[in-house]
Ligand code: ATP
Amino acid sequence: MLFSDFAEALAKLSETTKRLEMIDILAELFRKTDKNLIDKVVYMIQGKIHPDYIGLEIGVAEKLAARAISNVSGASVEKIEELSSKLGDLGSAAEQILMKKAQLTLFSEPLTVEKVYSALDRAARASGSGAQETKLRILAGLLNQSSPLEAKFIVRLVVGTLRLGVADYTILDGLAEAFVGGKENRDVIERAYNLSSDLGLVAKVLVDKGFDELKKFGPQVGRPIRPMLAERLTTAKEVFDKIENEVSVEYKLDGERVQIHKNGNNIMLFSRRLENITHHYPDVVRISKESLIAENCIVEGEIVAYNPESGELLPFQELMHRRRKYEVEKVMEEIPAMVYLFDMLMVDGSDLTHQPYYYRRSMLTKYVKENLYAKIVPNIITRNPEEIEVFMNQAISEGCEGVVVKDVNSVYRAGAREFSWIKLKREYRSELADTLDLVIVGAFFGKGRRTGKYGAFLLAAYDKEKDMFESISKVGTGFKDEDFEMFHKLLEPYKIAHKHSRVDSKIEPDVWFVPSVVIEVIASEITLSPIHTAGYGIIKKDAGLALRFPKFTGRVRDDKGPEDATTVDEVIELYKRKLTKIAAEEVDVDRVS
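In the form predicted on its own, the structure of this chain alone:
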């Protein structure tokens, strides 16, 4: 197939915004494409040469592409960049500059789709110290043989600015129109795509083996499934306007959504965007090998950062430090990760996506061996809005964003966003910029380096009216190793065998103390909590106030007695004063949805 024919089709696509016209252009192009090329043509229409999960990109920056245009045309890089800025596109600049060269060229062997694709594939695979020069040489070679129109789209392809406005589902419609009689038969093609995340593969199977072969598509280890997504509501009562059945209410963790593929000892991790992130999380690979007892399976979960000494979950921003390309092992030690699993999509070759959620969850409990680092997401089954609210407040007080509510009878609709899964977050947030002075009333023994020492403390605010110390937070972050040595000695005189009569707490620490030592902490916000007693029932029935992501500032308030600590009334006032409505347009990136 001549690349000029392909470039002309791309030009037509870029000149229209009408979806039906795009579908017709695509269908015409697909019909005249050789079956051995159909996958490559589809990839290039998407602006790539391989599906995303392969992780192989052409990787040519605009500066390098401008050098290639300069080498071929003789125009200076500065002139090319100036023209690109004027036209708004380096591809258009290449087209205009090479028009003059084309007028002087007497003969050039025509480019084919095969040749362009092969050259771009070689460029993508170039690595090492000479990679950029190799890419430059390959691109210049293509441009030297291309017409101005071909050059325009070659440059756009390599720098990632194809800008056709063609969505994946428009390509699916084009395939349906070309080969199976139109959009009414698109569902099978769409499901195959959603289960494989590979449009080129779907096109190749359709053209080479036929429509019936697509119906056999199922989950396969190594090919990520496009994730099922959730709609959003703000109140628990609204949930049952959308869902008639019982629901599973689950923690919505503040981490990175992951799809784990296991085949024997081989583990692959894919992000919500279908990116292969295995190399970012060697600890999650190890955890998966130990906790997934099926020979081969596909499960979904959430990777979260945590404090190994206290067991506390850490904010999403901490986890993102793991996205470094270098020193992964070092960062892994500084910010260890654990995984909470919430769905099983395939096990030992059996497709579970057609099964109801309650069955998939039962398979998860059957094939996951929980430990300190791999857990199944906590959940409750209910049809009671009040139970959902209480459970959500508990989740938030433990560092989560909210809850995800799932119809227990819902199948897994890969790539779909619908009301069988519902994100439920708070409508309001009470952000906290002030520090609080709180009283240590209990301690928890630590893990890891803190084994045999205190790893976290139970803190309380003072209620003047009741003359009671009411629990508000557990804190284990912000402490240095020497701090715990110091606190062990400092608190020893106040150690008692039971809860102090002036302490109100539903939480049972490993050690109780007489309320005496005051420390300064900071937190991201104040939240409602069914498990902490500070201000219980004042803001909301069956809920007290708690701190989200608390952290010790390093300051012990020797100057304050326990009754001088931050009061419950002050915390309530801070909560009300800092309360702000959460923006409706707030979106998640690479998280549970």
Given for the second form:
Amino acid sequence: MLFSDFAEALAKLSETTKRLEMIDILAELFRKTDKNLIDKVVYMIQGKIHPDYIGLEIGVAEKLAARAISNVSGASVEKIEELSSKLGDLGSAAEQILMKKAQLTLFSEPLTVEKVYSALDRAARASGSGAQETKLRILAGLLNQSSPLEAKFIVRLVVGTLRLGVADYTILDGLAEAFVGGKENRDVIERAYNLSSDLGLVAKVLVDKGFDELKKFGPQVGRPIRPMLAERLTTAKEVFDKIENEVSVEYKLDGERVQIHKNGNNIMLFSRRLENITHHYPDVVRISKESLIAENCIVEGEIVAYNPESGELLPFQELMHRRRKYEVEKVMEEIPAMVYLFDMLMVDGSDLTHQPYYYRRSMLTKYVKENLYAKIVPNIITRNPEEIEVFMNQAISEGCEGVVVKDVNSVYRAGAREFSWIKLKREYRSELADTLDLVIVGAFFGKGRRTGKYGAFLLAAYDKEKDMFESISKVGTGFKDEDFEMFHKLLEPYKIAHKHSRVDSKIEPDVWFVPSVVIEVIASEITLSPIHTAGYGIIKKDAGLALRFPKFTGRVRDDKGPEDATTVDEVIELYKRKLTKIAAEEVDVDRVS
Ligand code: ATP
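How about the form predicted in complex with this ligand, since we already have the form predicted on its own?
Now the full complex is given, and it begins with the chain already shown.
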């Protein structure tokens, strides 16, 4: 398959923001893709060459890519960088520069998708001292053979700025449209994706083995399952408006969610974001080997840090030191980790995700040998709100955030946030009602002690439907002096000259960022605002939703990607709940007076 055909499809995709058009373009592209290339084409549309959990990125810095463009075109690196900041993108700069060159040269052998993919794969695998030079050579080699349009997308792919605005779910729609007659059969494809977190693999099974084979798709060791998530409610009473059955009420531990995959003696750990975090937790690997007694299985739980002297559970932040590779051994001694398990998704080859929760929990009990460091999350089974309250107070007094309440008859719906899992947290009780996990999309320079640093941030919620980040708040409180230093460094790689194409904001901050960093914010309430764009026009014609008295809680959610941030739908739901609460309180007041 010619790479020029692929580049043209990418150009069309980047020119539209309409989902239906995207689906058509994708379906047409998938239909004409050679069978053996379908997975590769899918990964490249996602802007990668392997699924995320493999952890292999092409990893070319903009500077290095500019050198490659310079080698091929003769233009100076400075001139290329200048053009890149003028156009807002190095890919477009490469295209323009090579356009001039193309008038002089006729490229001989056309590039194929196979060739580009395997070159990028080689670049990604280059390691050690000569890695940078190898990547440079590979990229220059490709650019030497590319047309200006091809160069634009190759450069965007290698520096990680392809961002077509095509959500994973749109790619699923494209596959459904191309191979199984559209929307009606999409849920089978979606399920396979949720169970494997690997769109390329799903496309390959569909094309190579067919739709019937895809229907049989189950969880596999080594491929992280997209986690099932919880909705939130404020009181135990409301739980039974949503759940008809008995519920399992469980401690909500404040740690890092983990999916443990076991195959014989081999253990792999995946985070909530589906990254392979095995090397961060050698202690959890050891604990898993000792306590999981099935030959192969997939279980889920929460890793928590504890104080080795008092045995007390410690807050989530303590685990974040593990993210620094060189410190793991040291941190492991000072702040050891243990694991509380709460679900079993596969055991000895059989898929448990279709089974009701009470059965999965019984399997967990059967296949986990509990010890000091591996436990099954404490729970009670009930239909009584008062019992939930009592259990919740007990959980909080033992250092938990609250409880998670689960419908005992619910199946495991990978990737879904539904009311069959409900979280009730302590902070929902207080004046300051809700914590939200929001994405930093911009920053404002500070004054006084904060001069030269960012003094406040523009935050956005995620609109899943539109695949956009919509502004919801400007936050400047809750930060310690050292936080500003830390944010400056943390955000540096994401700085861009203009508003990102997936950000919707009427406010102009001093600096824009690629939506990447997620922080936790607490606010007194959700209000309507004409200047913010989250849920604009949904509750009221000319207003979006905003936060009143927002404050940073001190927690950077490294465990969340931007698409895992609080969604606009959740914010709307919280706003509506506030209205219901006010209405109920007014009724109470009427009764009293
Ligand atoms: P939060 O920000 O409240 O931790 P989240 O957005 O990361 O939530 P949710 O699905 O909303 O994820 O809440 C469930 C999270 O709570 C899980 O991802 C998991 O990390 C944690 N957790 C702790 N104890 C349990 C439990 N017993 N069952 C399920 N999840 C639990």
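Residue numbers count along the first chain shown, from 1. No experiment lies behind these values; they were computed from the predicted model shown. What we label the rigid core is the largest C-alpha set whose atoms superpose within 1.5 Å from one form to the other.
Once both forms are overlaid on the rigid core, the distance between the two CA positions of Val247 between the two forms is under 2 angstroms. Residue displacement note: Ile519 has its CA displaced by at least 2 Å between the two forms (rigid core superposed).
Put the two forms on the same core and the Cα of Ile440 is off by 2 Å or more between the two forms.
Core fit done between the two forms; CA of Tyr536 shifted by 44.7 Å.
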